[in-house]
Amino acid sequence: MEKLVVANLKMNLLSLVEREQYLKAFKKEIKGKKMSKAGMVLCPPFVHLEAFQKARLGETALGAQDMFWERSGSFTGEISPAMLKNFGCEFVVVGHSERRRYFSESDEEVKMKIAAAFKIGLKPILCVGETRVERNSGQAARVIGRQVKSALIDLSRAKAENLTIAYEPVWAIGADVTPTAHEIMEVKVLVRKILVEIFGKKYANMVKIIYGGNVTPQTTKETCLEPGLDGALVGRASLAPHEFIKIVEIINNN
């Protein structure tokens, strides 16, 4: 199974100049490089999707950072799955901790977005994870289990091969701390067990489980390779193309 490395550029690249500088740097970094074992997904802000799609950045796929669950209609300010699909997106991030935290996104809303993504032919990247308080109080497994089950419980097993789950401990995002390889492995085992309950073992093994949260070239081995994960969801480091490509190379070569 090919691994997956996702760049979440978040609310950055504030101007046309910044965007063009990023695209130029990214093209330079990937020139002549073959990543046969690790697929790359770039998730820029909505306003840059068309430019990224037209930039033809090698073998990279295009993804979105979020979406609404309705196809069209009177939903001011929202982006529909049909829009994403028609502008070249293959993937979409759903349920990111920042959406849950700052926009009060509920488990039910995440479930509807997952269903809408699959309906239009997008590949969702479902984010799950616990806060520091939840981990310290022994609630991590309960929280992550609830998030996974509520989002996927009604999905058919045929959807499994196009699903990715990103474990992003909220307390590690944007911080200079990382969970241990053992802590990440525990979550991987938990999530895989839940997937088996939902899809059965054969189809559960088709789902990619990746890690997100302070992923850098220096932390990739501990957070992605040692726990045996299927890739990474990269935040801050993805804003520097050379850092992001280093991460991809490390995962591709191991």
Given for the second form:
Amino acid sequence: MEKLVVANLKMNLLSLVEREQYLKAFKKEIKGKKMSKAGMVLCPPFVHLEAFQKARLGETALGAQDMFWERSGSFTGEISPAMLKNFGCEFVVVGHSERRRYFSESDEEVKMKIAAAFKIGLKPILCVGETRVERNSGQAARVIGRQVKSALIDLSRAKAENLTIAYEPVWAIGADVTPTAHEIMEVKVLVRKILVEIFGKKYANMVKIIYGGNVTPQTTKETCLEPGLDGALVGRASLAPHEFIKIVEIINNN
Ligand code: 13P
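Would you mind generating the form predicted in complex with ligand 13P now that we have the form predicted on its own?
Next comes the full complex, this chain leading.
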């Protein structure tokens, strides 16, 4: 299975100048590099999607950081799955912990977004993960299990092929700590088990499981390679194209 390295640029690149600098630096970094075993996905803020698509950044695919579940209509401020599709997105991040936390996104809403993504032909990247308090009180498996099950329970098995699950422990996001390879492996095993329950073994194995939360060139080995994951979801380090490409190279070459 091809690995996936996803750049979540979050609410950054505030001006045209910043955006152009980013695109220029990114192009320079990927020049002449062949990443045959790792696909790259760039998820800029909505306002930059079109420019990123037009920039033709080598083999990279385009993704959005969120979307609404309705197709069109009176939903002021929202972004439609059809818009993403028509503006060149292949992927969409759904249920990021920052959306769950700051915008009160519920499991039910996450489920509707996952269904809407598949309906229009977008590949969802479902984010799940526990808080520090939940981990310390032994609730991590229960929370992650609930998030995975509630989002996927009604999906047909044919959808598995285009699904990615990102394990992002909330306490590692934006922080300078990471779980150990063993802790990540435990979550991988748990998620895979739930996927088998939902999709059956053959299809469960088609789902990519990636890790996010303080992924840097220094932490990639322990957080992605050692637990045998299918890639990474990168926040801060993706704002520096040379760091992001280093991460992609580490994953591609292993
Ligand atoms: P950081 O890589 O900045 O910790 O963010 C991770 C993340 O939230 C990616 O979606």
